[in-house]
Amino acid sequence: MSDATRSDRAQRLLAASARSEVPPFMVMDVMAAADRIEAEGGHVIHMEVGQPWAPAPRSALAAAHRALDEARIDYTSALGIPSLRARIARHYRDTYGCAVDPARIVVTTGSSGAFILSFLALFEPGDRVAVTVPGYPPYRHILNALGCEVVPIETHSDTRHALTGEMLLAAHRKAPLKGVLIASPANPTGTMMTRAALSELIAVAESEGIRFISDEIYHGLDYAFPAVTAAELSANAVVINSFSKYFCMTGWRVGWMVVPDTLVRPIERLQQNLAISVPTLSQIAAEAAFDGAAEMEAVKHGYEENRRILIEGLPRAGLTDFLPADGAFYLYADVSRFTSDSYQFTKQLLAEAHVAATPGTDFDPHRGKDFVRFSYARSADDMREAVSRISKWLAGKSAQR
């Protein structure tokens, strides 16, 4: 066998599958580039990643320390520690006045694990699943990797970038949908859906036999009005949440789902095989995190101040067009006045002003070239410095024209 033949055979053996050819999650690439600047001594203002600046609640950290000192860290039930599932159910009662059976709660490896479990449990390869754009990129990427057909539905300012029942029906009539996924508060827009709007959307989906998934990872971070959970409105909806955002526990990788009774056992089987169980230490800390609500509310008030700083400061810098951000900790800003390529815009902003932001093409492959997402999950001082740096940088760009 010739060397050329051996090399060709080796390349075929090592070739990645087609399903692995998903686009990168650009925000992680931006974060890596920012890290390189900091490694060389630069000071970057991080507005690229949805990472809370505050640590996990003290109650969660204390519980984790006790567990390490006093107990073995063993496997748990695939569905999660029973006391954590019960505590999450109590959270629904206390926060939303909504009765949820702990038996319907599944603890997951962050919301990311919940997306994989829900997509595997609900859809077959080739099923058409609707998502809104702009929207969180891994929705599309995971669905594609699992062989589903993603149906992007463009949202617009006239509906405040929220999906309506009419829009869902229009997509369904073109070719039948098997599912729809929405987020409120949404990433990257910060838009929230009212109770009436969410109720109408769920009713339309269920009347057409479209399975409904509600991403509620930013619940708790609501400024315009209280967030509404789909668990209040339907026992058939799949609800996904996480301890990452409100509870500041991104790296702990622990989230949860509320699922219909009929999906509990299928998802349990999937979890048994894919993960066995969620990291035990993270589950112990997550249960205790609910005791840190006062601490987390103080963090939330900090985000509100950051939001005010950006909403008042960015227009003075020349970025005047963005949604008011009902919730979460993002502003999705129109930068078309300065560029038609948001990727190059954010690349230069990082290199020249040391402000890291995420190009809109991460969230919307087509119209996102005109938008940039700014995260305001850091300190107020960082936000003030960011406004100052962006203002000077954009002034310089304007002067060069």
Ligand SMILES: Cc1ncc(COP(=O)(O)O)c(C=O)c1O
The other form holds:
Amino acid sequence: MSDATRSDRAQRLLAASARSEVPPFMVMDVMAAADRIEAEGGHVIHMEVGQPWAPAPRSALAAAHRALDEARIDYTSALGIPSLRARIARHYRDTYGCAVDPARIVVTTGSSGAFILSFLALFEPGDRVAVTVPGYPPYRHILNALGCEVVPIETHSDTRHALTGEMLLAAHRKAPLKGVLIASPANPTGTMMTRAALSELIAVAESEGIRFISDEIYHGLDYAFPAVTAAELSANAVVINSFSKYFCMTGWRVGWMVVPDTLVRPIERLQQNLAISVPTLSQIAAEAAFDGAAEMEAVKHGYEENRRILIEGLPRAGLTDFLPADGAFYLYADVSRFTSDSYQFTKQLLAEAHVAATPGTDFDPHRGKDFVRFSYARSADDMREAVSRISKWLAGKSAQR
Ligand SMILES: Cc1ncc(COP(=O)(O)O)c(C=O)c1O
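Return the structure block for the form predicted together with the named molecule; the form predicted alone was the one displayed.
Let us now look at the entire complex, which starts with that chain.
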């Protein structure tokens, strides 16, 4: 064999699969750049990452400590610790007045793990699945990696970024959809769907045989009106939630799904094979987190104050064009007055004003060049400082023009 053939074969052995060619999550690149500034002694205001500043509630930490001292940390059943599944079911009764059978609850490694399990259980390779744009990028990237065809449906600020039944039908008429995924409150816009809008969308999807997935990770962080769970509106919807945001437990990697009866066993088999079970210590802590409601509500009130500071302060700083978010901890601002390249804009904002934010292109590959997402999951002092830095920086930019 010639050297050239050998090297060609070696290249092919080392090549990654086409399905693994997913784009990077840009917010991670911004975080890395911010880390470099901080390593050199700079003080960065972090508005890039959607991560609560507060730690897990004390009840969760205490339960984890106790478990480490007293118990073996073994595998659990693939669907999760039974008492945690029952506690999650109770959460539906207490929060939404909605009865959910604990048998339909699946504990997952964050909502990220739930996406993989639900997409595998619901879709075949080649199936067309609609997602809203702007939207959380991993929806598109995971679906692509699993061989599904992503059908992006653009939403607009005049409908507060809600997907309507009419928009879904229009996409379905072009070529049939197998599924649709929405989030309310949404990332990056922070907008929410009303009960009427969500009911209408689910009814349209189900009447057309389109499987409905509702990402409810920002439930609990609702300021404008109470968020409505799809679990209350349909027993056929797949509901995904997580302990990462309201419960302040990002790094514990624990979340859950409410799935239709028929999907419980397929998802159990998938989880057995893919992960065996979700980390036991995290499940124990998650169950106890439900007892930390007072702490979590205090954190939520902090976000409300942050939201007020930004809604009042950003327009004074020069950023006037954004929707006053209903929930989550994001504002999605139109920066097209200043740039046609939000990536460069956030790079400069970080380098020159030490404020880290995420370019809209992460959430919307086309129109995102005009937008920046600001996360307000940090302290009120950070938010005031951010407004002041952005204000000075934009004033300097305008003066240069
Ligand atoms: C809309 C949305 N869904 C899901 C996730 C993933 O969260 P996790 O896997 O930590 O539950 C995030 C994280 O930021 C998100 O914004």
